[in-house]
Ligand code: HEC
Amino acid sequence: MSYKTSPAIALRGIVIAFLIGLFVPMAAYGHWTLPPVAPPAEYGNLLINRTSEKNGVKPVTFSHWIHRQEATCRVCHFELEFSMKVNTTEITEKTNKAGLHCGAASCHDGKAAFGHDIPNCEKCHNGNISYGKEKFAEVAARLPKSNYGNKIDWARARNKRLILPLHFLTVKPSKDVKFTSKLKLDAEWPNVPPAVFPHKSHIQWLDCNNCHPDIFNIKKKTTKHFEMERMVKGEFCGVCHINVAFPLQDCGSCHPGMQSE
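Could you give me the structure of that single chain in the form predicted alone?
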């Protein structure tokens, strides 16, 4: 025995299916909000204040766009042992003067860059998140453009040798890492293309230890918990891609084929 569906019922079914396809992705997006993005000259700038105000001085301003011209992320976050999260590394004037942290050789040792003497104190201890922004326009003008973050394409700048950041200070790798594997991370939302993670572009700036095992535990061999909700809170890719590397608003750089915000 067979039944025929009337045109009205068929049309209603199509409309319902369309609405489900429209609102299910919206519901999936609805429980998180992308964090605001700072102006280009301030994007990546940090105020380091773990102990400064406790000791009667202003917080330290640190600008990633200034320093990434001179050194890759690996130098500071591996060799100099700065945590990837601000205000979690115990930095003191004593450690700096002992040649650690910012005071390391080839950094702020008074030779390669200004040192830790009284005339230079306010260059760091100024409490001003936009300190040095007057120099930004000159830097941005000579480097490749991007639509997000600093509005500078730092990867292209390095590949074109427009900047030549040091990749090591004292711990020289025995040989360059040639790991070029790409990971495909399927999205759990309808109509959202997979994310693609290229190791090649990341190891140009980072050491394997920067990500593994603390941020990404490769022993688990799963990506199901790499949720966007957790990334916007600063976990996983969000450790970098909120305040330093291009922001999460640049959807298409991770999800090829997806329009950015």
Second form
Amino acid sequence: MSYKTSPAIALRGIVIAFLIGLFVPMAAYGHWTLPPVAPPAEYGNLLINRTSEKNGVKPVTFSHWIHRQEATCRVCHFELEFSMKVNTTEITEKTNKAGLHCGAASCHDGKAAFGHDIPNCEKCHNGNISYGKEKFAEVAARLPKSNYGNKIDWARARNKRLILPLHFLTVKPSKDVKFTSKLKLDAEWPNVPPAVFPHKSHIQWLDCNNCHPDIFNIKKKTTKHFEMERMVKGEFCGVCHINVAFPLQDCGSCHPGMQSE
Ligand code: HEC
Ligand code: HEC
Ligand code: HEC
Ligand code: HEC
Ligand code: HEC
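Can you give me the structure for the form predicted in complex with heme C (HEC), which would complement the form predicted alone we have just seen?
What follows is the entire complex, opening with the chain shown before.
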């Protein structure tokens, strides 16, 4: 065995040095503080406690990775009107039992999934953010991998039909609004590789109304203050890409010309 550097390796070294040179200034852009990311089995898990403890029951665990296999964001965040901010939806024992929120038909109605009666209370009211964790490894092993968030490539899992989440309960998405254009969103800063926004991958999960007009204007490059500093605070892409969809740490998935952190 010779330890002399082969020309191929030397060339690779030069290429790597060049790439590092190129990407160091890029990393330096990240002077904003990225929100922390929960471990994979807890990413997207919430403790809902707007009124639970005040009314003598433990907070409710809600897991996005369990539920998004069964239903798309659209079903819950458009049809069932859950807000995309924890502890802001007025969910009560009464609304659930009346067939709203968690208790909607085809959901926790006692038929499709366990209902709102004893002994099921503690399946939801357990105050344990990692409830259901033991099932996570099996789900992650079955689905394509990624390096971020749940470490599951959900877009790919959906495209390859490895999961078939329900896309509507009662309100069908309109057939004539199928907007699949992929937008190139050039940054306002010089030398920043542009972000891309694929409508196609988003409308598989969401309704147009989830984003337009509240989060984004419906005309390219017209959303005001569309910048990373606001996203890390939970605005714009950060509405979803902090807690549920892959996190902001994955620069390269939105800016194809950039390396992820
Ligand atoms: C499928 C999940 C689920 C099940 C099962 C469930 N709950 Fe709840 N419950 C919720 C959610 C979500 C909230 C809203 C929590 C909050 O905002 O703090 C809630 C709220 C409550 C509240 C506080 C608000 C109010 O209505 O006063 C009480 C009390 C409550 N549930 C009791 C129960 C009891 C008792 C059972 C069993 C008979 C039960 N729940 C079963 C999900 C569930
Ligand atoms: C089965 C129903 C359901 C599905 C499916 C679902 N969510 Fe949620 N989501 C909820 C509930 C319930 C809450 C908490 C609402 C509250 O407490 O007011 C929530 C909260 C959120 C939050 C706020 C998190 C926080 O920390 O404040 C975001 C962001 C979110 N969801 C995004 C998504 C996205 C993106 C998808 C699709 C990939 C999705 N959700 C799918 C039910 C769902
Ligand atoms: C996940 C969020 C999201 C969803 C869902 C979404 N959009 Fe958009 N849309 C955007 C963003 C981001 C832009 C660019 C806004 C900007 O640059 O200011 C945009 C821009 C547009 C534009 C302007 C394009 C241009 O070239 O000027 C149209 C038209 C549009 N969307 C239609 C739709 C329709 C129709 C749907 C549903 C089928 C939809 N969008 C769903 C985020 C979304
Ligand atoms: C979820 C998608 C997404 C992720 C992930 C993401 N960005 Fe961005 N980024 C954008 C969008 C969209 C813009 C604004 C484009 C515009 O101005 O229209 C942007 C803009 C920028 C800008 C220009 C300055 C500014 O704030 O507008 C820089 C620099 C940047 N991103 C760096 C990063 C780095 C570094 C990471 C990883 C730590 C990252 N981005 C992760 C979507 C993303
Ligand atoms: C309302 C929620 C929501 C908003 C806002 C949102 N996304 Fe997403 N995005 C998703 C979901 C859900 C996925 C599916 C993958 C996942 O969950 O990780 C996704 C996937 C993606 C993908 C991967 C597509 C693929 O096919 O692999 C890109 C790129 C992306 N988003 C960019 C953006 C950018 C850029 C913005 C802001 C302009 C944005 N997203 C805003 C929810 C959202």
